[in-house]
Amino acid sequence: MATGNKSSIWRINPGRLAAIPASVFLLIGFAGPLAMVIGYSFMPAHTFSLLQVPSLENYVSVVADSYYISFFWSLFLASTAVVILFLVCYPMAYGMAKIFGPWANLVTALIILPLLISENIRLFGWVLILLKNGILDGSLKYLFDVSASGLLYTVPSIVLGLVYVYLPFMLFPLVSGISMVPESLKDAASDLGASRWEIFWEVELPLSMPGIMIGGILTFILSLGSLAEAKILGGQAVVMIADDIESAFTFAQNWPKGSVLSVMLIGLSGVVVFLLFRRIDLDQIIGRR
């Protein structure tokens, strides 16, 4: 009896054993670098060693050096991109889930194909379109004698880049969320006298909310940390926080400053994700109930 109890104590759970490789990978590839970034954020400026006296100097300098402006622009542009993406993608997602039928696969393929090309190459394609005397400006001058030379290197061009690049990350979660709405509930609401607008507002939109929330979280977090869109399409119109982080780690050679900005960006993203995921029923989405 005692021997059996002892052997059960030392028996390794197969699930825990299978999780060891993934746990080691996350520890080395994620937790370790993250801990180093957090450690560097408390080091004196322009130091490259963790063997220094920690201080809060870098966190104070974020306000003193006006880095909050970059945070504001990043939040504003990311929020704007999420709103526009929702308005653009919801009708497309509804059509793919409920209307297009077999044509939905073709639409999906057309949306996925651009992802096979580098993001920077696609953005430089937009530069050729929006550039002065470029494709759009030259075509408008030739056809209507109207100039569109001031579109590039502006805030709207950055938003255009964010919407274009991150459209699939909003679209496909929306398709999944809309597909979760049972047709029987819509028919029941219609039988009870609800109008088409009331069915959408009271039935379809609330029940598709998990897809909306996941798409919004994905596009917001990706847009918040985006770099190429602002640099390629925006020029010096605005500076997003990812640009400041890159400059601190490279040109300025100030790892502690880059680390504190990274920690604050990670913290901001984490708070947003935590607050929004509290409103999502993941068990329902993955089919557990």
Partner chain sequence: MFKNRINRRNFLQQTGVWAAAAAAGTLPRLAHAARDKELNIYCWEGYNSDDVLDPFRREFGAKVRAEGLTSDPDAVNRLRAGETKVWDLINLNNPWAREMMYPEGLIKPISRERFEPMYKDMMSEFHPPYSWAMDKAGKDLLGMTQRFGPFNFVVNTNKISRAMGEDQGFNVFLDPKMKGKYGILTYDNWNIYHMCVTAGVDPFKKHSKAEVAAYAKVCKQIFNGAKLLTDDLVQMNLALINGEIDAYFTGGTYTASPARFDGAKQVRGITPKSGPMNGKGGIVWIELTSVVNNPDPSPLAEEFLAYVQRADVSKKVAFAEGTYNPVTQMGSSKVLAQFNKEELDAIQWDTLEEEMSNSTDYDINPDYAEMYDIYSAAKRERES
Second form
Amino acid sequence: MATGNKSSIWRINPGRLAAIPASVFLLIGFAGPLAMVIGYSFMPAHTFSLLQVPSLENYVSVVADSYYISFFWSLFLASTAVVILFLVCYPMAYGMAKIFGPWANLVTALIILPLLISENIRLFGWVLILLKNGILDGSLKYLFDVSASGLLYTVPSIVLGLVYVYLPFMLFPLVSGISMVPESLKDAASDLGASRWEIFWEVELPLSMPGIMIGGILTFILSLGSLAEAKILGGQAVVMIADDIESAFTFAQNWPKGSVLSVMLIGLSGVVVFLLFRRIDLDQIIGRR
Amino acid sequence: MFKNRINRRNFLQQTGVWAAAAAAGTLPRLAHAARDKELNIYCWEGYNSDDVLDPFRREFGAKVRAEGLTSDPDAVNRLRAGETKVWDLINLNNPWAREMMYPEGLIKPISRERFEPMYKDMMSEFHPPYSWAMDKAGKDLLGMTQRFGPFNFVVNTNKISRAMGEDQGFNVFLDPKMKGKYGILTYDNWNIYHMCVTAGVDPFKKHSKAEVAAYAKVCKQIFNGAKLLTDDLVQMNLALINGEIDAYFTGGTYTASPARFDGAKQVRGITPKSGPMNGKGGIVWIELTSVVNNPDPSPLAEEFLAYVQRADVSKKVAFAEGTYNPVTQMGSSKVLAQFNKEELDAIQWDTLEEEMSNSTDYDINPDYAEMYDIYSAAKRERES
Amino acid sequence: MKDKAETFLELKGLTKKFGEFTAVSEVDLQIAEGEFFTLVGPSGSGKTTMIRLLVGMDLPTSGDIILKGTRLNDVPANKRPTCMVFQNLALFPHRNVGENIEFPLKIAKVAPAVRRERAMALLEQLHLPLDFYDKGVNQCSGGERQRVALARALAFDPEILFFDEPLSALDFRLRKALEKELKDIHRETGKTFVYITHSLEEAMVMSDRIGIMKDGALVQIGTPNEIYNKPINKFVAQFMGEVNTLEVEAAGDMTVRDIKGEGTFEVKSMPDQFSRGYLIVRPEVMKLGPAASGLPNIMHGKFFNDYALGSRMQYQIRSPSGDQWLVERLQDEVFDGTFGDTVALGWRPEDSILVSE
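For comparison with the form predicted on its own, produce the structure of the form predicted in complex with its partner chain.
Now the full complex is given, and it begins with the chain already shown.
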């Protein structure tokens, strides 16, 4: 619509006006701290001021050090957790979207309810279950005279923790992703000769991809930055990068090093997300293109 | 209180302190006039408990804000960064006041006339002049002691006897048979000290290359043999009680007391009988509460220092929340009478004097930064 | 090509119940090879259930579906040699036009080069530009999407092609054009088409034969002309479009009387043992005003309104009892009466249809 009054740009674009508070908030709450972290990463080691001569010293020392191990474990654990989460959640999500009907609400409630309890407490619950002479071990010993004592403080127990804690973040995007697949498309595929498996592979999976992508990225990023699972369930069987970052900022009193590690983690997450989004064109999938 | 226990909650608290500091910094002198009824305490967890603070608030009609801190050097760094404008009292481990804060003008002396007599009522080790509470010249009194405790390692006495632990000291953890049977409580700064001790090196001095190498070797070995790592003393005690592990590296009265108070008497802090620190093998920490050199001081700061010396308040500080610790005031029979048998047993009162005599005082490690890097690399590179 | 009279698809007592509700009831039907057969019925008549049974998306409660002598009942949808064009077309939005068309070939493991060749041929056959191959299906217009859906179904090379009201969402002009195009494609391919729609008009244009459905049953089957000219009951007649319906009773040999007393009318034929029923007179055979004079069947009513229908004019006459009668005339023989005037309507006995129910 042409108002003829070009100077009052805000009046003809209320959307932009309405976006100002959110933009300011983002700038202060998101871009600001990020810029500070990036700034600190170039400051001399063990210093606490941003007003010094920048250098690449910290990047060099981090690359030379053995932090690649922590990055490897974070990436490995996060990827493993995402794959397992997908395999566990897809059938559940399918049931909730297509089969359970009104019972899906109950399932939703049962899954959301534990979120009201602190993550650390829930993880500690698992410690009590998996502990030597704990609930699982004790019950198995009593009932079947078999021992299950070696479960806690291992890499699989970290994966268990990640899968357990981040399940809703995979499940609910999947539910909405699967709900987006019209039944008629599945009928059509079947009518055109596709078997159950071919329907899944050719129609359901690609069309629920937006949900899969969101769930996958969400859980991947969360797992990558997770701290408590490796600490509480894993007994730090391996050190994840988030733990290194925390230590650098606290015990080591080395903010610049912690910032370097943070910048590298953020960069890594960014690259992974970017590559995924490039490979899979969401707009095409949901048919906007 | 203690010792670099950092978890998410503390991290948030820390953030809150920063926010408060930032606010105070940006509004320089607005509250100038009203500080005689205001007191800000920056302390290890314990003094910020309402059990301790509420009676003081009532008695003095004061607005008291207390924030828990999470690391000694961190706290000192903040005072250096200008938070002397925010805080009135600071509660840190013993070396910082004399070695750093006072020389740098971050704290100021308290009235020797008023407070020195109180040291006479403390346990004999703390009788005046108590060196950690005095400046280097031995002239000014820099603060008051209260909580303290030996901090070395903790065993399940059903698996490792107290005598064996005390005789072998940290060598217990180097025994091949212990591989996979102990945990590491990741109070990282303490672990660095104790790994030095395990390597036969005194942590509180400048180190030679050979000593650092010996430390690095022990770091690797201790990490590679550990069954679990956690910074949660409750989880660690649970693993000890359930038989998941037989001992944990770095711990003491502070970490063992909650389990002992719950009846798990087999959980016990052990102080080695001998070691590389002038023959001593144990380390003891002592908290010192000092008055911050606030340009706009609160008159309540010294009042609070006197208040926490009272018998009933001393007891509340000792048994604040989460962990229980002896207090130096227990040298007075009036204070000691506040504790029942169970409570004394929880803090290993029976062996405390002996453990103290086998310990050296917590101090500053001049090679901390370098050793921390070695430590964190060993943790990452751990074979699991 | 086989003899068209030979039965190709046969339904025997086909029934589908959902609990207590019978959606399809005892349907018997034979369709010849190459025939364009259309099932017509209002919504709820069971035609959608019927087609779902035919393509295998639902299983019949009883009865048989036999294709070329083979019973199809237990053959799952993806194994049936039939294929459907869906009401919403059900094109795969994550695939481009070419991939949509090739879908059944891909499933059948046809080599990519062969698939592409076939897709191109189908694009051409359906008058779509070849560069549509790479176009996103959601970039296509409604008519283009129709053609893509049809091409995809043809790529499957089905024995029978089913259509579930695929044109219903299109605007009038496009629908009219595609109706004819579909009939042309039927002619070109020689495939058997089974089409369902709620629009008898659509069915008339395209079909060889039409089956009218009501309440799950097939009411009448016949060629478009048979259905139009000889509806077997009031439902079929009214379904054919606007008709004048008079409730009548027998009043003698080849004579019926309107029960509201509008008059007594001659008919050319009468069902056996007729006592009471309906007399149906289409608006276009009705004569109005002077043109009605001299006809054996005459009624009177007030001229109420007129409507322009493009090539024709329609007039509404209200009977004394309030019934509405319609008369249609071509534009070149308009009626110029005055609203409110009493006018005469009349028709020849051979132009009316008498049904019992």
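Rigid core here is just the name for the largest C-alpha set that superposes within 1.5 Å across the two forms. Residue numbers count along the first chain shown, from 1. Keep in mind that this is a model prediction, so the values were computed, not measured.
- The Cα position of Ala19 changes by 2.3 Å between these two forms once both are aligned on the rigid core.
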